[in-house]
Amino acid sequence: MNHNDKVVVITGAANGIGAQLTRKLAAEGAKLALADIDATNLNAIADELAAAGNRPLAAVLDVSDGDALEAFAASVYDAYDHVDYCFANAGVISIGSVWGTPKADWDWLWQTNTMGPVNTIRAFIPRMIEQPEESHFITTASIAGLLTVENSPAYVASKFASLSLTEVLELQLQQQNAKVRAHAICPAIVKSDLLNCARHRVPGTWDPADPYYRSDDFRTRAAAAAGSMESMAMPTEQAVDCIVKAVDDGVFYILTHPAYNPAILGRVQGIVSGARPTLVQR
């Protein structure tokens, strides 16, 4: 599909997999609205992009504020009327045990990875809905809402609840007859900096000092984490290229990785026969 002067919609914008979406989509000519808590990088993007005659839309603010990502909206729409492409796709992870995990830990992915999707579609679908032209609402969940890892148990969790609101959300649209068509994007692990996403975290909702960062067991998850991003990143550019062909081509769940296919089909086999989970096999 041709993105020259289609309109995108990107929270998430100043890192991984939204930084290259909207170098990419910047690249082919689509007019971009932009969103991140982190705004040293939003702001050297936007700056990258004016450079080359690309001047976005920059906001800077959490997807866990609702009235935030309304006014976004708003901003939005005044600028450019109508929307083509809104990807939800800020995200954060945190490690540990189901137990050990500190609360503060599970109340940040819940509000960033679940919420800050529903925020998004709250903001954005009505409008979307309105609009005579076929749109698209692409949720970035992941594998982990499709297989269960043993490393990162808030991180699943919030990706389990985000996929399957994009999957109520679709269903959800068919019965208005709604030109706005959702998808879910299943990465595995892609090459960013996510690891590093505590550095985004408001002072003062968390305590850094917490005993349980210091446990041999969160050093251990932290380092296996540590070693898969290493060695089984897939390149941000792959996945981006793939995730813009899978939604033009009209797929709803995206799945960067089939070498995880076979895991994913075992995974519902071993549910319908009532299998205890197993460890993925990377």
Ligand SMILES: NC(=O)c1ccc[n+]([C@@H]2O[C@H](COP(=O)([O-])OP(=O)(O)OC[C@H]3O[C@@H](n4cnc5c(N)ncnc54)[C@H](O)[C@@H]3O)[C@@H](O)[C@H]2O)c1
Contents of the next structure:
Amino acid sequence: MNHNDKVVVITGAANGIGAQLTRKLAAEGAKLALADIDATNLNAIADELAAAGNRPLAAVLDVSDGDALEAFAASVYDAYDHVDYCFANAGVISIGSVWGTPKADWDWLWQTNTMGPVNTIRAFIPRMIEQPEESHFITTASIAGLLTVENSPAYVASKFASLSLTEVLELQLQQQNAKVRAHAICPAIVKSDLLNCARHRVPGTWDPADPYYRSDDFRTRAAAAAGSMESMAMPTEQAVDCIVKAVDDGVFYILTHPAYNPAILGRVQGIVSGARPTLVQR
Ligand SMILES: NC(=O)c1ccc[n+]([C@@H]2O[C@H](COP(=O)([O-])OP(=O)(O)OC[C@H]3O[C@@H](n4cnc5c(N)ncnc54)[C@H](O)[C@@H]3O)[C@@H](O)[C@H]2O)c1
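Beyond the form predicted alone, can we have the form predicted in complex with the named molecule?
Now the full complex is given, and it begins with the chain already shown.
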């Protein structure tokens, strides 16, 4: 697919997967509209693109704020008239046990990982449906929307929700004969800044001194997550090349790590045979 002059919206564009999507598609001549809560890195990537002759629209916003996304969508349509690809990509993670994870973490992940895509759908999909051009709405869910992994329950719950809402989106777009296709990206571990995401938290909405963050349970799980990111992460460029190709090929469930396919099949087989959940082998 030729991406020259395609209009691409990316939330969570300032770091990791979103930043690599931005760089790849900008290098291919796309017109970018970028949003992120991280003003410093968003401005840096906008400056980097501008220095290369590609001037993106950039908005500092929190995807949990539906009004901010609505204003962003209005500005994108003012600037570009239409959207070819909209990536609802911003996301955060928290680590912990189901019972120990502080409530503020559950709220933060639900608002960012689940309501973020909902707010992006509410802002962009009604406009995309009205366009004569075909377009794509892409949610970055996770392999943790297909498999239950043990160290990040709020993340898994929020990603199962973001994946299922994207499935419903696709069904409703089909019902309407809309020229918009939905896609769900389901990566396993990809090199990014994800484990450093607490820096985006809004002061006053959580307690960094919560004793749970000093517990052995938290420290053990956090060390396991850091170890996996260190030893197993796929290079960001490789994941993003796979994602962009799969979107253009019309794939709905975009699986960047085929090594997990047997575990996905095993989960479904376990459900119908009445088995108890087991740890995913990595
Ligand atoms: N890296 C992985 O291993 C992995 C695996 C599966 C899924 N994912 C998903 O990929 C997406 C991108 O994450 P990443 O791994 O590149 O991490 P990252 O931290 O490098 O990038 C995430 C971006 O989202 C932004 N962001 C966070 N909260 C926001 C908010 N409330 N509003 C606006 N922007 C916000 C951050 O500032 C950051 O730029 C996330 O949805 C994540 O859950 C990542």
